[in-house]
Amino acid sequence: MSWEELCSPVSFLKQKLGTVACEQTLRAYESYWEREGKAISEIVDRAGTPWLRMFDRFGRRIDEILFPPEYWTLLRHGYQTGIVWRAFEEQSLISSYLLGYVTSFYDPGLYCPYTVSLSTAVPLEKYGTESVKARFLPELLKRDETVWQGATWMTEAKGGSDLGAAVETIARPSGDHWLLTGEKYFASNAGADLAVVAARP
């Protein structure tokens, strides 16, 4: 294997796997990754990581996360390029998958949004009722600026990947909604703009 292919991720990809779903959109995804990601990515490493901005300047709790503006730049374009989207548009998650793999060669923390966006926008498709689905599945398969970002709070004090045995938040039902009791240890995404959220009716 030559140099120019692992520096490569999509000659990398066509060279282990031979033909390549997508290749078109990943060699454009690559390019832009060359062309501006790298350097933006790179920004954002130099701001550090994000941080809690507990009050507004009247005093009052706002409790907001804060990202370095180019942070955006990088994660809108992964959505439109169709890392969540082409899931649904082509019934498979390969073209994610491959999309995912490219984001991480380049920047793997940015993949951690993306797998969190589908991983909420997957369940959601599959055992929300028809009138959650309208409501917020269109929202996550934007292909512009406005698209959502997914969440999902699962994790509690006890931990583990057992959510059978490890999950207390109680769900009750109260006329077209839930009310959730409990804690969560930890939040994937936190500021995002729709979270699944793991409890026990």
Ligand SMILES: Cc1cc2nc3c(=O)[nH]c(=O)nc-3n(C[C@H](O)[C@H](O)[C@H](O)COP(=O)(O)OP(=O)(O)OC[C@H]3O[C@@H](n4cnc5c(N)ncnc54)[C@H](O)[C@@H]3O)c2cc1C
Second form
Amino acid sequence: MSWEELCSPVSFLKQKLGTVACEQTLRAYESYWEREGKAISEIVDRAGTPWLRMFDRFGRRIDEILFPPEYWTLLRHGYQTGIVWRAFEEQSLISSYLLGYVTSFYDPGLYCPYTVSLSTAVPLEKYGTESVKARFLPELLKRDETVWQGATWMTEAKGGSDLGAAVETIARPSGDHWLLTGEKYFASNAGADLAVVAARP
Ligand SMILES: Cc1cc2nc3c(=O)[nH]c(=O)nc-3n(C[C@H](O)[C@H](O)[C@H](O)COP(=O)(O)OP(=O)(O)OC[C@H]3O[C@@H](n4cnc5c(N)ncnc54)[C@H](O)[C@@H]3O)c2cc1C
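For comparison with the form predicted alone, would you give the structure of this protein in the form predicted together with the named molecule?
Below: every chain and molecule of the assembly, starting with the one above.
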């Protein structure tokens, strides 16, 4: 394998797979990373981990997670390119995974929010009631900068592999919704707009 193929995630995929779905989109996405994304990713790296602002200036608890602004630029570019919405439009996860591969080549951490957003949208589509789907799916599938992010909060202190044994969070019906009580351990993309949460009725 040539050095050029090793340095280009799309060429590497083509070399391994023969043909790849949505090649033009992938090439454009790779070019974006080479042109702008890599430099932005370095700025985000240098800024270190996000900060938690627990209180506002009046002492009210707000728990706001602060990211460097450049983080949003990178993040939104992937959503706009279709790392989530393409799975629905194409009725296949392949393009989404290929975009994920390219993302991970340049910035593995950034693939985490995309993964959990996809893992929110797909089960919502599969198992959600019609009214919940109608309310939330369009937000997760937007193609502009107002797109919502998802999160999957399953793991608890007792473990994450066997959720049937580990989950103690309780869900109690309250009118047309559920009230949850419990504690999650590991909550990637904690600042997401929407989360799928494992709980016991
Ligand atoms: C960076 C990061 C981000 C994460 N983000 C999230 C998130 O957003 N939401 C979320 O819900 N979780 C998240 N997790 C948690 C992750 O899903 C769990 O760590 C994972 O499911 C494993 O659970 P555990 O760590 O509790 O290990 P355990 O389930 O306690 O397993 C411990 C060890 O025992 C082995 N084991 C477990 N069960 C069996 C079995 N039946 N047979 C044989 N071996 C077994 C496992 O392979 C492992 O080696 C995240 C984890 C990481 C590292």
